[in-house]
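Listed next as structure tokens is one chain, alone, in the form predicted on its own.
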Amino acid sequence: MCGIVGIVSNKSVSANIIGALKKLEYRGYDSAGIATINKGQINEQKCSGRVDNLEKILFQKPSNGNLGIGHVRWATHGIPNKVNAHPHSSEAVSVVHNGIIENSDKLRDEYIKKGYSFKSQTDTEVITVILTDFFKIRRFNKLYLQNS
């Protein structure tokens, strides 16, 4: 189990975010973490432990935003700790997940085998490395197809 929180705003989201994982915090308490977008740039904090500590870093450290996505979590994959919090980001993208992937490991050793490297041990972590790899080949593409 885990619970997700997703927010669109005219305003800074990281305080409801906050408040909505605390109500979601019965899913999981083994890690929480948050992302947010700001000027275009993402920007991820995560902690082990409760929402109270994340609450904690951000109070050190906020994190601006209109747009952002929250995780609790309880661990499938990977020990609970920071690294292997939610949400696993990338340059282009941000993935909190609620699941399993049964097939992450082979999907971990292709892209392994592309260059792509893994921070956790999460099967999330495999969404976001296939997801950047998309955004490039197509980012690509489009370049490509305008200089033709």
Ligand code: GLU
Second form
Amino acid sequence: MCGIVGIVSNKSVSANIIGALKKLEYRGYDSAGIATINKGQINEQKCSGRVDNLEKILFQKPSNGNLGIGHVRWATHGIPNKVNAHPHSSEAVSVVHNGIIENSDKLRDEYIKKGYSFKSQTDTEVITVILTDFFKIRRFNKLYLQNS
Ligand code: GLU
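Now that you have shown the form predicted on its own, what about the form predicted in complex with glutamic acid?
Time for the whole complex; same chain goes first.
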């Protein structure tokens, strides 16, 4: 179980995401994280423990952006720590997830064989890797079609 929030606005969203995560904390409190997108760049901040810890990190290093997602975790795959905290981001995508991916081990092996590596022990990170791969293929196809 976990808590998930996503906000898009015409102003910076990180304070409202923190506020929402505090309200969702009953759903998971072993780690917390946020990702915002600013000028096309994903900015991810995570911590083990409660949302208060995340808030302190953001106070030191604000996370700007008008679009963002947040997560409070109740671990199912991988110990509760900062690396396993959500979001799980690449240069292309940032993912928060509630639940279990039953075939994550199989998918992980498949994508390791394709040359991808994983930072965390979570089942969730396979979604990040699959979407990153999908966006790479799509970008390649688009470039290919434009140039052929
Ligand atoms: N299965 C995911 C994990 O262990 C999500 C857990 C949750 O729902 O908080 O990270």
